[in-house]
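Consider the single chain below, provided in C-alpha cells and representing the form predicted on its own.
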Amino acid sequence: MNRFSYVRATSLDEALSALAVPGAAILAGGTNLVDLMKYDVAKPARLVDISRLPLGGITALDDGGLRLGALTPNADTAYDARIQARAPLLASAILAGASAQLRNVATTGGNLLQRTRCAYFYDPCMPCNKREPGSGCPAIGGVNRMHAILGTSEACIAVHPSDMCVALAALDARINVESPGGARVIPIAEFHRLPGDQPQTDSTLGADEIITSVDLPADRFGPHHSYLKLRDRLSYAFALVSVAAGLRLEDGVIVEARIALGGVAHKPWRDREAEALLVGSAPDREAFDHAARAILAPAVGRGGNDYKIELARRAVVRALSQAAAGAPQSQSDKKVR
C-alpha cells in the first residue's frame, strides 16, 4: 500500500477543497476502495473521509419520489418502509447483493462508484488497460467466464458489479453531485461509461465532484417487478447475469416496461428499443422472448463467457414473467421460481 495523507472533512466545502489535491479519493464506507488499496490497484495520494458529513437518510420529494442521501447505508435503504412500498425493485436488488455485514457499511454513493470487476484488473502483476492504459487486455483470449458480452471494446471486457445500480438504471434514478463550480444532476443512464478506448474511466463523475444524493422517481410498478440474480452460489457472489424488470399493466396489456441487466456489460445495461417492443403486448412468454432476443442481438462472447448470451435471454424472460405475475424473486430463499 502506498503512503497517503488523510483528511476527515467536517463540511462539504472542506471535502471539496481537500479533493482538489491531484490523486485524492473520497472515502465513505470503504468497502471497495480499501480492497483496491490493499491490492495496490488504487494508490490515492490523499483520502478524503466524508463519513461524518450529513449526507445520509431518506427523504420524500414533492413529486412523490424519494431522495437517498449519498452516505445512507445500503441496509437502511433496503429495509426502509418507503423504499419497500414505492421502490421495491431497489430494495430487492440491494438484498440480492453482498452480505449483511457489507450492506451495513456500504453506501449509496460508494455503490455507484464501484470499480468494474476483473481478476486481471485486481492483479497488479498482469497487464490491464484499466490500470495502465495501453498495456493490453489479457481477459480477451484469457479466462473470461465472468466477463461482458455487451458494449465491450478491444480495450476492455470487464463488468460492472453492482446490484443496486442495475435497479437504479431500471428506475431512471438521478444522481445529484456538487463541485466547487456548483451542483448538477446526472441521469443514471449517463453516469456509468462503456469502456471504448478509455476503460480506465468508469463514470462521468468529475475528479472535483462529490455525490450528495440520488433521486428516485415516483413509483410506477407496484407489485409488477422482479430482481433476478443468477450466480455460482446462492449467497455472497457477483452476478453471472442479473435482471431488474418492471412492468405497468392496464387491462391486461403492457403500457410500460423497464429491463436492466447486470453482469453483462461495463455498466448496467438497458435497451429502450427492446422495452418499447413490449408496449401494447400481452404479458406473455412470446412477447418476453421477443424483447429478450432484441436485447441480446448485439451480444458477443469471448469463449469462456459464450454461455452468458443464452443465460441472459432466459433470465430476461423469467424476470419479466415473475414481474407480470406479481411474484417477484425472493431474496431470502433465492431459489429461482
Partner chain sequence: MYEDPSAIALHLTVNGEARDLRAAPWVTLLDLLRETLKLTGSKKGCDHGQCGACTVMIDGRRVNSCLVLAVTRDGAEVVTIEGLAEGGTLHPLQQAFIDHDALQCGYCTPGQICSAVGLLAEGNAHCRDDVRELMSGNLCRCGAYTHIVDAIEMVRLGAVEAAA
Second form
Amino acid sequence: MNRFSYVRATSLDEALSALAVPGAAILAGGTNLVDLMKYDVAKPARLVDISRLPLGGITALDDGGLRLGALTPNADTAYDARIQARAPLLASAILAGASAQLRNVATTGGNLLQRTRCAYFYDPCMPCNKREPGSGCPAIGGVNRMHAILGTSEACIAVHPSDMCVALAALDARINVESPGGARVIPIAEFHRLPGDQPQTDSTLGADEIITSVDLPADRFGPHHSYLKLRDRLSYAFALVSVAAGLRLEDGVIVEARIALGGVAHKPWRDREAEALLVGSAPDREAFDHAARAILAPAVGRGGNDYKIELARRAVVRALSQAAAGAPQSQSDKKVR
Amino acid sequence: MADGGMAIGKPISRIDGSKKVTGQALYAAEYDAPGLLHAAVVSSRIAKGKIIAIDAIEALALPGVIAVLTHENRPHVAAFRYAYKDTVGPPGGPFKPLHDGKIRFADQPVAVVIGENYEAARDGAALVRITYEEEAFETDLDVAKAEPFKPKLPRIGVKPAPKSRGDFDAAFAAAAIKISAAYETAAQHHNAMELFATTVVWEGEDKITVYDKTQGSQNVQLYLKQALGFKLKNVRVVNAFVGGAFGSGLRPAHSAFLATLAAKHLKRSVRLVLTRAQMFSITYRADTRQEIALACDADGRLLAVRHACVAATSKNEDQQETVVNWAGLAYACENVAFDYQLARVDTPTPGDMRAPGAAVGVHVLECAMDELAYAAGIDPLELRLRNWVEHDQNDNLPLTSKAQKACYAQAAQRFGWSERSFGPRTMRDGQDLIGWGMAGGVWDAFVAPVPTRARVTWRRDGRLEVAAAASDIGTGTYTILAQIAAEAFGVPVEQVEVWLGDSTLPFNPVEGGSWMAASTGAAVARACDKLKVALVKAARKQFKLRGRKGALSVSRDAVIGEALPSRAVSLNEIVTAAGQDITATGTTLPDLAGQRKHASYVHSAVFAEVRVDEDLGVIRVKRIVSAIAAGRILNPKTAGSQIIGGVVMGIGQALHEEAQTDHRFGKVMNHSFQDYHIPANADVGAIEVIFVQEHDPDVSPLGVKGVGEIGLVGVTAAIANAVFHATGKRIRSTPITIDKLISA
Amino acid sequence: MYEDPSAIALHLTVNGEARDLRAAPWVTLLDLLRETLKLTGSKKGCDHGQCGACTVMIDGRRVNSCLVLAVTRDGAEVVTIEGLAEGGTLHPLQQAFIDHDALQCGYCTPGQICSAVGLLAEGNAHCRDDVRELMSGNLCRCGAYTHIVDAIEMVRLGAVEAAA
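Switching conditions: you have the form predicted on its own, so give me the form predicted together with the partner chain.
Below is the whole assembly, all chains and molecules, this chain first.
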C-alpha cells in the first residue's frame, strides 16, 4: 500500500471539496479499493472516507420505484422486503455475487465502481492498458478464459465483474450523482464505458463527482425475471457468464423484454435490438434462441474465452425460459431451473 | 491391545479442538517476541535471467523500514548445494534463496525488506526497484515434453517405475477389446489456508527459536543449521499447530530461510509471512501428460496394460512420484508396460501434494478402466471384480491385507449402484443429466523409513504426558496419540497431555505419506510398555521388593501385586515417592525384513453422483460414498474427517483446480484464492465414509495403515466417470470445467 | 514499541473491552487485531477478502477484517473469536464445531465460527442449502464443509426449536 492521507468526511460538501485534489479517491465499503491498494494497483494520494455520510437506506419514490442510497450495503438491499417485492431481480443478482461478509460491507456506489478482476490488471508486474495506459494488453493472447467477447478493443478485453450492475442494467436504473457544479442523473446504460482506446476509464462518472443514490423504476416484470449466473465453482466466484432477464407478458405474448449480460463485456451488456426481436412473440424457446443468437452475433473469442459465445447463447435462452415460467433461478439451490 | 478398548477405535473429539475453536491455538505467525521486526519478500518479476541492479533507496526511505536484504548484502550463507539438502527432497541441487543474482523461476524471492512493523515491511517491498536482464525460458510442459528423460538418480523412498513384464505389444495387438487414450492433469497448488510464515525469536548468541509452518520441525532445524551456519543445539524449531500443508510443508520453505537470514543479519527477532500469491512459487503438484492403453478379453479379463507418464520437474531437481506403478498392481495382468519420464520447465521444483503420484496416476488408470468397461460392455464395478488380484505383481509379494472387495460391496450397496443403468445419458431429472461413476483407490501403507521415537511420562501432577517431534497438520495426531496412551494405561483420554511440533522432542521424520499414525503411534505404545516396566521398578524400589518375589504389574493408574502392602499402589504415589516424574522412550523401527516378505497398501472404493445441466455444462457433485480399508482405525471421527477432506480435495482436482500459466511470461496468473478455485461450501454435497476394518498385524505394530492420502485417490476418477455416464463425454483433461464440457 | 509517525487515534470496543489505540491509515483491522492487540484468533489466509479466515463481527455484522482499514471504524464494536465464549463456557457454535469435528487444521475455524455467528444473527438461512451458500465465503482447504454445515444446522435448528 502506498502512503496516503486520510480524510473522514462529515458532509457531502466536505467530501466533494476533499475530492478536489489530484489522486484523491472515495472510500466507502472498501472491499474493492482496499483490495486494489493492497495489490499496489490503486495508489490514491488521499482517501476520502464517506462511509459516515447519510447516504444509506432505501426509500420509496412517488412513481412506484425505489431509491437506493449510495452507501446502502449490498446485503441490506438484497434482503429488504420492498426490494424483494418490487425488484427481486436485483436482490437475486446481489445474492449471486461475492460472499455474505463482502455483501455486508460493499455498497451500492462501490459496486457500481467495482473495477475489473482481470488477473493482468491485478498484477503490477504485468503490462496492462487499464492500469498503465500504453503498456499493452497481455490478456490478448494470454490466459483469457474469463475475458470479454463483446465490445472489446485491441487495448482491453477485461470484463466488468459486478452481478448487481447486470440487474441494474436490466432494470434501467438511474444513477444520481453530485459534484460541486450540481447534481445530474446518469442512466445505467451510459454509466459504464466500453474500453475503446481508453480502457483506464471505467465509467462516465466525473473525477469530481460522487454517487449519492440509485433509482429503480417501478416493477415491470412481476414474477417473470431471473438472474442466472454460471461460474467455475458454485459460489464465491466471478461469473463466466451471467444473464439478467425480465419479461412483460400480456395474453401469452411478450410485450417487453430486457436482457442484460455479465461476464462478457467491459460493461453490463444490453442489446436493445435483440430485445425488440422478442416483442410480439410467444415466450418460447425458438424466440429466445433467435434473440440470443442476435445478441451474440457480434461476439469475438480470443482463444481461452471462445466457449463463452456458445455458453452465453445458451444462458440467455435458459434465463429467458426461467423468466417466462416465473421460476427465477435460486441462488442457494444450485440446480439450474 | 484389542479393538473395542477404552480409547482406541472410539470416535473421540479431537483434544486440541477447544484451542482451535477459541483462537488459542498458535500458528507460526502468532508468536510474539520483544522488539519483533517484520519482514516481507520481494518477488522476481521475470521467470529467468539475472538481476542487473537493485535500487532500495525509496524502500529504505519509507518510515519504519530498517533494512533491505539481497544477494548483494546478505550475511554469509552456505555455498554448496549439499548444505541446502533436506531429508525428503528429490535428487538435484535445491534452490538457494538470495544466493546469487540469477533468476530461475517467476516470483523467485529476490529481496527481503525488514521493517519495524508489518506495514513498513509490506509497503517497503513494493518500493524496491530491480532491473533484470531476461533470458529465454520454457514453462510449458507441452513444449518441454518433447525432450523427456528418465531420472538418473531415483528419489529415496519413492518406488521407480517397475520393469515391464510379459509382452504388452503382442498382447495388445492380439486383443479384440481395447482402449488407448491420452490424459492431461493440471498443475495444482496446495493452498493450505495458513500462509507460509516463520517467526524467528533471537535468543542471543546465535541461538534461535523458529516458529515455522512445516511438516517436520527437525527437518527445518537441520536445514537452517546447515544452510545458515547455526549449531544444531542452538536451533529450536516449533510447529505445534500447522494450518494445513498437504505436502507443501514437507521441505523447508524459503520463508524459513529468509526469516532466519534476516534475524541473523540484524540479531533481532523477525517475523516473515508470505503472501498468498508468493505461495504459488514454493512448490506445486506437477502437471502430467499420460498415455494409457488397456486390453481385455470378452469376459473383461485384462490382457495388456501400458501406462506412460511425462511429469514436469524443475531445471535443478528431479521430483519423482509413483504415478504409473499402480497400473501394474491394482488389477491382475501378465503383460504390463510402464514408462515414467520427466521434462524440465523453468519453475520451482514440483513437490508432493496429497497422495502424490496416485492422485494423477490412479486417476488415469481408473478413468481408463471405465473406458474399457464401456468398450467391453461390462459394468464398471464388475470389470474391477473380474480383475481382482491379491498379491503385488510389480514386486511379486503377497499383501498383508486387502479388504477392497468389501469396500466395493459396502459402498455399492450404500450408494445403490445396482439401480444404475449402464448406458451414458440414460438417467436424467429434467434438465439435469444424472451420472453415476465409480473408481477404486490404492495408496501405499507406509511406515516411517527411519526410527521414530516417542516419550511417555507419568507426571507427579497425575497427568500422563506423551511427547514426540511429530506434526499435527490437522490430521488428528494429538488425539490418536492420546488415545493410544490412554488405552495402554486404561485411563481417560482427558488425563493424557500430548506435546508435538517441537524439534527438542524425541525424533520423528517429516510428517507425510500417511505413516504417522502407524509409526509414531507404535512408538507411543512401546514407550507405554516401557513406562510400565519403569513404574513397576520404581514400586519395587519404593517397597524394597527384591528378586522374583511378588509379581507386580500396572493396572490402570496403579501398580498391583500381592506383595504390595495394600495389594495396590497408585502411580501417583509411586512418582511422588520417587521424587520425580517417571519417563520412558519408545522407538519404532521400519520392519525391513517384513518389507521383503510382503507388501501393504490401503484401498478404497469411491462412488459419485453428479448432476450435469445438459445445456449449460454446470456440474454438481450430489453425493459421494467412499469406503476405505486402511487397517485398524484408531479414531473413526478424526479419520473420517481425513477421508472427507480427501474427497473434497478430489472434487477440487476433478472440477476446479488448475494453475493457469501465461507461458509468455512464465508466470502463474491465477495466483490467488479468487482465481485458483478450491471447492467452497456450496460445491460439496453429501459425503458418506465407510471404514472396512482390516485385522493386519503385519503392516505395522498397531495394525494401522494411515488415512491421510487414500481419501483423495479415486475421487477424481469417480467424478470424471460420472460425468461421462451423465453426458457421454469423456473429458480426459482435469479439471473438468464448463468450457471443456461445452466445447466437447 | 515502534509507532508509525502517521498513526492517528482510534477508539474501539473489542470483545467488550474499550481500547484507545493508534494506527496509521494503512493498517487493516485484521493486522491491528493480530499485531497490536495480539488477538491472533482472527486469521490471515489471503489478505484480500477471498477466503473468510479473517471474519469478525463489526457492530453485529460479519465482515472480512482484512479489507477494513482500522481507522475507518473508529468507535465500532468488534467481536472476535476470542470474545465468543462466556467465562469458561464455549459458545454453542464452538461446542458444535468440536462435537461434529467441523475442523481439522483449525486455521479457517475462527473465521468459520464468526461467520456462522453472523449467519444465525442475519436469519436468512432456512435450510441446509441456504447454510451452504451463505457459508461459502469461508474456504476450508481441509474440506470440513459437511461437518461445518452439520454443526451450524444443529445450533440453528436448536434455536428454531427453542423459539417455537
